[in-house]
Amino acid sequence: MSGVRVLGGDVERGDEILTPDALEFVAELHGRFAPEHAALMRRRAHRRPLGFLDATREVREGDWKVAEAPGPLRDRRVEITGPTERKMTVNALNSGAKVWLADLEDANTPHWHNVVSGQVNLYDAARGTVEFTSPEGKHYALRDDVERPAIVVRPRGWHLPERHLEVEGRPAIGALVDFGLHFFHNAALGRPYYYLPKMESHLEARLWNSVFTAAQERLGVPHGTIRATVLIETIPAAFEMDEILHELRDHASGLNAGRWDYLFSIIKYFRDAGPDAVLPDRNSITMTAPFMRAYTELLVRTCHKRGAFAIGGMAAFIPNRRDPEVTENALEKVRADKTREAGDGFDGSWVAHPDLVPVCREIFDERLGGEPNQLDVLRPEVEVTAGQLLDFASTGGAATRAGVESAVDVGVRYLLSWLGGNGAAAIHNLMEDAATAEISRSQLWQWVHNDVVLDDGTPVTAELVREVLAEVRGRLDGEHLDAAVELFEQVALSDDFVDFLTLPAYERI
């Protein structure tokens, strides 16, 4: 294949995905859009003052709507998230959820095997032929008595490369590999739906829209067949919700409140902005904090004004079938979280475990009262200012020794899992993805570099973090422990802040 080199090893059934025509399609997308992509990534390097854009005021104040949703996406009251591992694929399709977020991003370690086998599993899932037999002999197959969810694929963010596939001598853009391979093989089936992560501006949404338009034209798919839900999980994007929907309006389905990455983005963006921007322990920052409340209320109002769906964030709590007390605690917290979202006007929300699907569905069933969504809940009373989105000082809470220990412990445990090939890890009865480690390490970086003092009077120093890191290391084991500890120390304590820990982590797999 001219201009394309596959550098990864053989993966079972990989020849069905990495066909000459599919690789040529991915290469064409790169040839057309890589220069614009590079310019947008350079633009990210220059942090801009945050606020609503004067240049796009007409978009925010204009009277327009996104395209009407196709049938499979009109009812999204409960969405289950998870990686495209084969057992998870079967369980997600059997879960009773309305949507499966098939995650090629934060819940997936991009080992070449995972990248390609994930596409194999999505290929089979789209055709209803996916099944799995575990090493212990347990067989998983699709049930006939459960309505299958719409599959919405989350490709990698714009910032991530795919070094196992080169185009014209350069590592491919991970997002275009994930999207391109999936769209090429499955678009003809009529449901090419996507979740778009980590965008920082409407210009990045414009690029995705151009990619969608070109891909549909190239394969003879009607314009607007693709539908995309955008995760608002960066603080710059929170100020451009209208603009992002407008850029994607022929292809837009909605916005999602990606709460954990959003919190990471805030810490990252204001990491060196002084004490007024320092946040307390992660566990004390709830969705009722004023700045988080402003974010979700603005998201619902913006979506419904434009005829787009507002999808709530992930409930990280997971039940434990062997521990009734843990399960009851998880169910109680999930009920409270989803009840708040349903009351705020969200059209649906995320869960991370099949046992939570009935809980979320029950709450939204009661709220929706027979309707498929809440698009008619316009929330005209909501007026959110830039100051409210940036009101971190009203959060309350404190930095504590327990918070330091938790950040180190969870961060290392997650990296240990990620390096081993599992990007969705159950840690202390929570389902964690890359956002967890990002919050952990960025918060420690912020505390160290802003001379934060814990509530017991202890200064947060690099030495303190290393002391706790040694304690955590002594409690854990695993093939990748040394690499996980070294990597966590690097991204938490280096003088230069790494934008995404998955970038140096990718060099270690």
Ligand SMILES: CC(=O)SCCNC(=O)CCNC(=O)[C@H](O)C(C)(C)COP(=O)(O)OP(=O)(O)OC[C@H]1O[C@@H](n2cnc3c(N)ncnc32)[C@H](O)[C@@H]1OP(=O)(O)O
Given for the second form:
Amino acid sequence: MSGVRVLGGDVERGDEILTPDALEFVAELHGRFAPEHAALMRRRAHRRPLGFLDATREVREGDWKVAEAPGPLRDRRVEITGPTERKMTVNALNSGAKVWLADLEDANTPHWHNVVSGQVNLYDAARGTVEFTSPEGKHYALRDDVERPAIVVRPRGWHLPERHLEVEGRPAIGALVDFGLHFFHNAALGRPYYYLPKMESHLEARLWNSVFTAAQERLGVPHGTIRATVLIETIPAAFEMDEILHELRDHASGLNAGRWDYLFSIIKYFRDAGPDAVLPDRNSITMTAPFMRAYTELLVRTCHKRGAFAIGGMAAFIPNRRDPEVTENALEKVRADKTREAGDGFDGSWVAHPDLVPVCREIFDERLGGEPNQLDVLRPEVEVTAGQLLDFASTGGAATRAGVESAVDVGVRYLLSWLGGNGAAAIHNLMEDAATAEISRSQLWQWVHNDVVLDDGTPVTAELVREVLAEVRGRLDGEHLDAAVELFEQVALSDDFVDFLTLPAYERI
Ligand SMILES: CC(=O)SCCNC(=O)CCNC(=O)[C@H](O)C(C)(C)COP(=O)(O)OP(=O)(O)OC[C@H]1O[C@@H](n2cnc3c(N)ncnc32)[C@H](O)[C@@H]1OP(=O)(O)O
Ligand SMILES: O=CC(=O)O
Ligand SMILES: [Mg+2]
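Alright, leaving the form predicted alone aside, put up the form predicted in complex with this ligand.
Below is the whole assembly, all chains and molecules, this chain first.
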């Protein structure tokens, strides 16, 4: 194969995915789009003042809609998310959800094995042939008595490289590897649906749109077959919701309120902006904080004005089949979260675990009546200003010692899991993934660099964080403990803010 080298090791059935034609296709996408991608990544480094853009006023004020949703995406009342590990693939497809967000992003450690075997599992899932037998001998197969969810694949964000695949001597772009391999093998089946994470501007959406157009042309797939739901989960993107949908309008199917990365992005963007931008303990920032409400209200309003689906986010509470009290608490919290979203006009929402599918379904069933969605709930009364999106000062809550301890503890435990190959983990009964871990470490960085004083009068210093880190280290063990602790210290405390914790973490796998 000219220009492409596979540097990762052998993965079972990898030869069915990494075929010469598929690699050629991925290489072609790189040939066409790598220069634009590089320019957009350089653009990210510049933190511009935030506001709605003058240059795109016409798009915001114009009268246009995105393409009508295809049949499998007209009813998205409950979406289960999860990694593409084989057993979880079967479990997600049997969960009774309307959509499975098959995650190659924040719930996945991009070990080469996970990247390739995830594609194998998606290949079988798309063909209804996926099955699995556990080491204990339990057999998993697709059930006939459950409606199969539409599969919506989330490739990695634009920033992540894939160094196990080289194109023209350079590490490939993770997003193009994930999208390219999946599209190449599955587009002909007619349902190439994607979730697009972590975009920071409509120009990045334009790049995805160009990639989609080229990919469809190249494989002879009709223009507009691809449908993409964009996560609005960075603060700059919140000011460009209309523009992002407009760029992708032939391929757009909706927006999702990705709350965890959104909080991370806010902390990152305003990490050194002084006291008014300092956020309190993660646990005290809820979806009813004024700036979070402004964000979700604007998202629903924008989507429905444009005929696009508004999909709610992830409540992090996880049930535990061995602990009824934990499960009851999770169900109650998730019920409250989904009830608020349904009432606000969202068309459906995310859950992290099969046992949460029924509660989300029940709430949206009740709200939707006999309808598949609530696209007709236009929310014309919603008007959101830039000031409301950026009003962090009225959040309430405090920075506390418990907040510091929890941030360090969760961050290190998550990195231990990530380095071991599990990009999503239940920690203290909460779902943790790369986005929530980003909040933990960036929050500490922000507190240290803004001379925050805890509610008990203790200043947050690098020494304090190191002290807590030593305590946490003392109670944990595991093969990757040294690496996890070193990494955490780096991403929480280094003078130069590390853009994404997964970048230095990736160097270690
Ligand atoms: C901020 C964001 O981006 S959110 C989206 C990204 N994050 C995610 O997708 C996380 C999704 N959730 C998960 O990965 C898991 O639920 C975890 C890691 C949080 C917990 O997993 P576990 O500890 O295995 O949960 P638990 O033991 O209760 O699982 C019970 C069963 O449900 C299955 N299960 C749990 N979550 C899922 C899921 N999301 N998809 C499919 N199956 C699942 C397990 O495989 C297990 O199956 P089994 O009984 O056949 O062995
Ligand atoms: O991807 C979802 C999020 O909350 O982040
Ligand atoms: Mg996210």
